[in-house]
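A single chain, nothing else alongside it, follows as structure tokens in the form predicted on its own.
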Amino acid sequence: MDKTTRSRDPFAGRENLVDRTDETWRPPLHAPPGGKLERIASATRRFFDVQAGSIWRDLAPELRQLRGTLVDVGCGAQPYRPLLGPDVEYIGIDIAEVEERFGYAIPGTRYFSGETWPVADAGADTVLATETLEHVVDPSRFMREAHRCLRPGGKLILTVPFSARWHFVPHDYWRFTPSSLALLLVENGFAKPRVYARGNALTVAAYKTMALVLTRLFPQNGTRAKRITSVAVGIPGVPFVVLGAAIANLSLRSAGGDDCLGYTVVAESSLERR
């Protein structure tokens, strides 16, 4: 091996990520709750964006029973509202730069800038964050808030990612684990802490393959001429994309996987207040 072939480069011609300030291709932004319209293209995109769909499986049974106040902390447009019964006081809350970090801006949310929410003291009953804490610098300390805004014995209900691509960039920082998860919790002043996979393996194999044909199919960046080509290349694909979408909702009915694509957790606020 001569000096100029030790010396090369390993990483030339790869970008340096650090410097990236958004995203190739972002899919469309999640919609308020709505009209009879608005609930079927809701439920369409569901199918098809199985990490949404597979987040609504699972809070369905648990936000359909619940009472008294909850905060949805980063609550975007508020997707998962609609399964919330009429004895619930909703209250939805996000950071104040989140229209410009993430394109959301909905009547009737509390923003806030800082660490600390718009809530009082013991203020809920429940706390909802669904995709949030990946977004959030200090994990520790949102949990912390968490825990002083429920009353003792309240429900902490929160969803992450798992398999799921690099998103609003650059504003997305964790990936987290069962393990991770449950230390957070813990250390923070939850009690009884339960993490759940959704989805398995195949679930993950068919929403990527999926992911390919519709990056294709829906191109966001390049020239005129590029989006076309993309277009056509993609539309073969499109039996796999309901082929895949069929499957990856059917494996959802299984107990879940190491990989999966993402978890749902749970957790009750202890009686210490910290």
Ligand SMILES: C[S@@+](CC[C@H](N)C(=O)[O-])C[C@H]1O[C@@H](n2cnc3c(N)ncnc32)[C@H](O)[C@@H]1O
The other form holds:
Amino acid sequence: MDKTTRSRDPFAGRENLVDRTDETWRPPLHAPPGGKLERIASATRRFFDVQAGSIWRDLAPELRQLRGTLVDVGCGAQPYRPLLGPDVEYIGIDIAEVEERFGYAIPGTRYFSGETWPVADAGADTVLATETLEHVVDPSRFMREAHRCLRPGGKLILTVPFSARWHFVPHDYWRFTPSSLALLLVENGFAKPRVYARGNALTVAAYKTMALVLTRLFPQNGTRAKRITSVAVGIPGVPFVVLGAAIANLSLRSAGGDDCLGYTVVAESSLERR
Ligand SMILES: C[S@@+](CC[C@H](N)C(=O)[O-])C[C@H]1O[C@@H](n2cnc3c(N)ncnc32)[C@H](O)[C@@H]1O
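Mind giving me the form predicted in complex with the named molecule, seeing as the form predicted on its own was just shown?
Entire complex below, previous chain first.
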């Protein structure tokens, strides 16, 4: 080993991320479904927040045709509830720690501690979980709970991110691939798994460009001087945000690629678990 190899510390000046207990930037929380103003705010957000927009786009046709009882697990602000028709009985459930860890406190939510959901066996026709599975320490256990709560033949609808920042730190544990999603589903009693990519490499490139500017424009940490500098650096990037959003939204019309924003998953609860 020569002298330069021995003396160079590749980790010098770099943070050990295991020590991180909070995030440096967080996008605004979703607002709960409400009146006309909230609907306009939600549509504007979906244009710029392409993750949320792509989820809405995939879920709209799926959710509109549902009947019976739907359990929205890890419901947060229940952002996709407005897509449900009047024939659906909606049950939003979430962990007892949701306000402290994720900032949501939505009236009508059923809270639970531990991993057992407050839902009867076979009590749901549909289980929905949007952008939740990556925050669950034991995803296999979560799938078994979904299977227990669903009637045989009931539908599980999931969305998970793929190209997403480490978020809600430290409560962001996994990124899934179509292979791991199919494994998790089949091993825990689900049949006919379908996994669809949301967006492609162009969507991801546009989304990341926008994120680069938006995090400058809305700094949440640092001294006043640092934040002013950050905004000044971000302002020339505003046209890129608008252009990026337009490109990203257009690219969502494509079939989806191997590099994508995330996945939308649909599966059926089968009678027996393997
Ligand atoms: C990023 S938020 C998503 C909220 C909402 N579904 C949405 O699409 O905006 C993640 C949600 O997962 C929930 N969560 C975290 N751990 C969970 C667990 N073990 N079981 C169920 N939900 C959980 C959180 O409380 C939070 O509401």
